[in-house]
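This document opens with one chain alone, in structure tokens, the form predicted on its own.
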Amino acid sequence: MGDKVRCELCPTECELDNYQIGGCRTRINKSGVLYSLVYGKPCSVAIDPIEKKPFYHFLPATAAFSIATAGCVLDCKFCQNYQISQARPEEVDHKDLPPADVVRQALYYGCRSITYTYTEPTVFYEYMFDTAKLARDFKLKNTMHTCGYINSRPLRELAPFMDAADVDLKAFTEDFYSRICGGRLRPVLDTLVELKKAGVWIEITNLVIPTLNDDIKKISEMTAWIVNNLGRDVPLHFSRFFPYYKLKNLPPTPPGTLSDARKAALDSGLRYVYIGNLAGGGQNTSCHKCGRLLVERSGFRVNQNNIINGRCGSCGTGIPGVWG
């Protein structure tokens, strides 16, 4: 009875008996002390273009040393990486890669940043924290792609070592988060506000899923919330859904739906709205003042970059982001 412990890392706050493992599959209670089962044990290590995360306003055309461990704090029915996010640590192959080795390899391969990604970095919080802190000493940037499902206290402790975060805002209803993800919307919104206050560069990704979160009225409410709470300059990426995992019964997102979502976001006042997972447009950055093409992208490749010292090369307007 006295060995029971409550995990306070994410809003689920699992209460664990002795030797019980949390819902994220990565934390265990041993005699009243929580231990990580994935520290220094990434199951996925890769060098990616930063555009893949996706970050469009953060060090374009640079390489990101990307790591992930098994586990996740949510159970999204559309997860593209469910083989590792919904797996226990012992079910996947992993490397022994302590923080110092992550930093060493990132430097060796000429990466400008380390990205904590693929699964949910909250589940390997201590590993991410120690790596990020060490990376700062070697002038490496730290970024994460996260679902934002983390409690305020650990987030506040992490934020000073995090340079950028792409947050999956999966929908704008509590019903969607409960039925499709096994979580809640409110903590994700709180995370976005907390990151903004901490000065972390934010980009947002919204996967548009037919019949589940593609209502344009709700999308307009979401984008209005972003403008009112985070500002007009937060890049928003609408991403195309493809049938996967537990949602193979649904069709891919029609291109027209993505175009309508982008228009709704622009009408709400957002200045930088992109479309991902769809070839042929919606990936370029233009100056919000003069309209000049600034960053031209093809997939994850940058073809041209006309941003000079953080400003439009034509009219000199400051372009929000981290450019060099």
Given for the second form:
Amino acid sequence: MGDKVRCELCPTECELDNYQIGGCRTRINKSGVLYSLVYGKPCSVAIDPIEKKPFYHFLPATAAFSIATAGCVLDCKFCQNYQISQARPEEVDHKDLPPADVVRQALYYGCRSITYTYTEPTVFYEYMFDTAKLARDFKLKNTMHTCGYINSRPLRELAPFMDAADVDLKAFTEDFYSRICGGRLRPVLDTLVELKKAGVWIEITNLVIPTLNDDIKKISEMTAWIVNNLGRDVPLHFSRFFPYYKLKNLPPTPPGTLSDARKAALDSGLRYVYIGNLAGGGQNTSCHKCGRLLVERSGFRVNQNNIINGRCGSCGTGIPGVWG
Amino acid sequence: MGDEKKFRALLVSAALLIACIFSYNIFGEYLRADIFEYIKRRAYYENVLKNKGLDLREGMHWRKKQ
Ligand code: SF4
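Next, give the form predicted together with the partner chain, keeping in mind that what was shown is the form predicted on its own.
What follows is the whole complex; the chain from before opens it.
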């Protein structure tokens, strides 16, 4: 019954006895060897507009072949995909889709990128890693939507194959991370810095939840940290919360709170701040120099794009992002 | 075997028995819990996971605990 192993993929660093399954539900110790239970077994496969991830500065109006397996390294009380993120792999239907088939299908459907998303891609690290490596050979881009809860060694190994990451920065307090998500803030901040250093294009999403993380002072601290550590060009998406999963008792985020958060972020010096999950303003991209409308969006649709070769079509200023 | 030898053997067996009873009282709970947990986990793997078509793929980034 010895044969204990320690998983070093995410900061939880589970110590697992023989036949024990990790906190993410996707890794098992069998006779002293750690195995993934979800390699090539996605429970969700879809073709999405890249704007849905959300990426607003990465190949706009292109299709992203999106995959996810069951499991997650965190346990957020507001999770929008808890049916799969908090499920065990054996509880959900899955497809047999090895990396080569993911790439083949992405090409067949005319996608420009493969996105590892819906649940936390760290839990299917090996599957993502092999797929991303193969996708590169076929000129497909790789992107992920992640909570950033991953150790730095695996992240550094993955980063050379990752073109962009949308990181959920869920709040700017350790208290929120431990009480609401069952994790820690510090490793997420380290991930952001690591991704930036590795040259991966980053966008950040912050879900604003009434009473839990909507304090404008804290939001200003967060945006100041982003400016100081990642730069002014990182797009930030404030997303509207709707009552769901274990937080059904809270109301949806008032639109005014989102506007205040956006203003605070712009005041901190960020150049591209968006509002998501809310019909109306806050979705378009304008040139930070001349102010001209560059990308007009409604929902996940791009109505017009005036960025030419990565530059503002009006004043010629370089617009940060990956455009072609 | 002479009486003295028989008596000594009896003494040693009695001492061993007492030691076993003591250690069972002290560690038995942990031992039983460990074994039962192991049996439960193994049975879950054999009866549920194996039948769900979830093939195992060796993971990256882990190490054996000494
Ligand atoms: S990836 Fe899973 S098994 Fe590994 S440390 Fe994190 S929660 Fe535990």
